[in-house]
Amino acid sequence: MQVGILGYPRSGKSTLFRALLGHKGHHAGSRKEGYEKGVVKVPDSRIDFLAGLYQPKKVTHAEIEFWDSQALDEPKAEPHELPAYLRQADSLVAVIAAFNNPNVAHPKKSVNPQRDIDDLNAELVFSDLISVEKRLGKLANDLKRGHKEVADEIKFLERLKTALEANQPLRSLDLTPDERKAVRGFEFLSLKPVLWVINIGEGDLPRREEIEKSFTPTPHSEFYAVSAEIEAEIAELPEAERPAFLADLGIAEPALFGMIRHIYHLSGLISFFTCGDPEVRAWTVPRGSKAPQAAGVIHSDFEKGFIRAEVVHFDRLKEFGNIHKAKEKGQLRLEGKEYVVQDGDVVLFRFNV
């Protein structure tokens, strides 16, 4: 999975890009294309808890690809050029400055985070009305040559452009699925599912959930409230002092972890494990995969020969301690082709080539 994370400068976002690669990441070098990228390991207790109880060879957390964009201009009176790589992203971070530092100045001379995403919103609509108008205008030209069939898609994108003219981004329209796969090769900037990151200082963190709820939910967005700054200072102590400076703070967890929960949440994605001697591992799939897609993520033959999947649930199987309790219990089921696979899954497929 590939998040692109963008804002204006002096916004936090490249600190916050480091903290979180302080967390289980790597730094993976950069593109001529201007932007860093860094991978990040997905925490979840469940797969350390899998990893004590199968004593795997190897434990393989899911990932996340980061990439930290360059930032946006100074505020000018056109709306900027976005980076093109953002558009092959699955999801966006965009990082809000809502802190008071006399020595970091607002690029627009006054903090004011509303108005922050508000600007950047527009900016992701502007970008697809340049896409939109333009295959508009390619459509035109078949149609005066007889090309009545690209009537649908002309009268489909003309209802785009209307809601991008009232600077109402993708992600708000109730698209079917099959709208949505239609407009997929355009990977649509204001389509995507962003999390709002509003960069706060360390006085406000006892108040970080009343930021959050200051902001009017939208649809396929959300709201996360952090310091990049004290994000940063946790990512540079070593791993075994980092509780106890939390708990000096008042953090409940590292903002990475909120962070992924917020992707998933907004991506629709869930994790299902693997487990073994030789690996225990964390899949993603989207929400709603049945049992053979599930197993086409792990590979291609698995989906062609499938069977069956041997089925228990994470909590289940922890409750129970083992696996062969966890089956003694009546826990571990088995499941055919349309078994729809849910969060924190422990499977086996069986399958055929």
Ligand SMILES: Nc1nc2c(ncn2[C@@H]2O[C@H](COP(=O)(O)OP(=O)(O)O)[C@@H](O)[C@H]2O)c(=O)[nH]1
Contents of the next structure:
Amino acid sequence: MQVGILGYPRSGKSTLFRALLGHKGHHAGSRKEGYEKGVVKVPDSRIDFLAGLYQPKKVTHAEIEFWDSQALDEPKAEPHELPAYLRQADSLVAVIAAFNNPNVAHPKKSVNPQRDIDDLNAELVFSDLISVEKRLGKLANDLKRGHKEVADEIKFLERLKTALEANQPLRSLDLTPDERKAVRGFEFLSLKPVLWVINIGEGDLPRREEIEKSFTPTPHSEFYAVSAEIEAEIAELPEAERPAFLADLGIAEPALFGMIRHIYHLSGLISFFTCGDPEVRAWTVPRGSKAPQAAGVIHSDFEKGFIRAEVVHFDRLKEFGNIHKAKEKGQLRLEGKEYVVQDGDVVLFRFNV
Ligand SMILES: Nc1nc2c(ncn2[C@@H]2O[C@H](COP(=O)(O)OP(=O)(O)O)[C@@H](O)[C@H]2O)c(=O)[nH]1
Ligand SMILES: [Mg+2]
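Hand over the structure of the form predicted together with this ligand; the form predicted alone is what we had up.
Next comes the full complex, this chain leading.
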């Protein structure tokens, strides 16, 4: 999964990126192209437990890619050019400056998180409006040339245009699954789920929850308050020393953990596990995925040749200690094509190739 980081210059994007990468991450991509890609293993205590139980040769966590851009840090005129990687992202992390640092001037001269949220939203909306108008222009020509079949798409795009012109992000519209499919190719920015990361000063850490709740909830967006600078400092410490520092500051968990939880929730994603001799592995699928679809994430042959799934929920496996005990207690189930995979399922797929 790809997550694009955006925000105004000096809002703390790169500081947050560093903090996220501090946790077993590695860098990829190149600075020269104007962006940096960081790959982070998704922390999950369940996979640690399963690794202990199965002692496999290999343990594979789910991974998330975060993309940070230098281009967004330049004090250019607004609206700034949004980097192309944001279009490819599955979801967005928007960093909003809410800290007061006399050495770091806010590009808009004052700290005002709600204003920055509204302005960033407007930029996303504006960028989508341009895409819609371009497409509508082309379709109008097609219609003139007698291609009547484009009428439905025009009608649909007009609906999106009306919303965008009213400054409404597309993520706030109720689109049907078919409509979502139809708009995929546009890579609309205002349609992507957004985690608004409110970058607060150290002094505000005790008020995190209060600050998160002070923003008006909107569809497919969530708010998460962190101090990027403190998080980056903590991420530089040896892993063993981090918990004590976090506890000292009254921080329940590193930003990475909370952010990933939010991103999974926002994106409607769940994890399931496959366990065996060579490998214990976490997989990510959309909530509501049926067993064959989930099998297809592992290998397309698994989906085509799906026969059944043997499923035990992680909690039961943990409760009974191992798969044999869980089976004795009737907790190992055979599930068919219509089974909806649940978060925390441990699954063995049976298939024909
Ligand atoms: N006091 C304080 N300073 C911060 C915080 N986050 C970032 N900064 C500072 O703000 C400046 C810009 O941060 P940076 O991450 O480079 O912002 P970017 O332009 O959005 O990538 C740096 O000097 C950071 O040290 C924070 O939480 N508290
Ligand atoms: Mg930066």
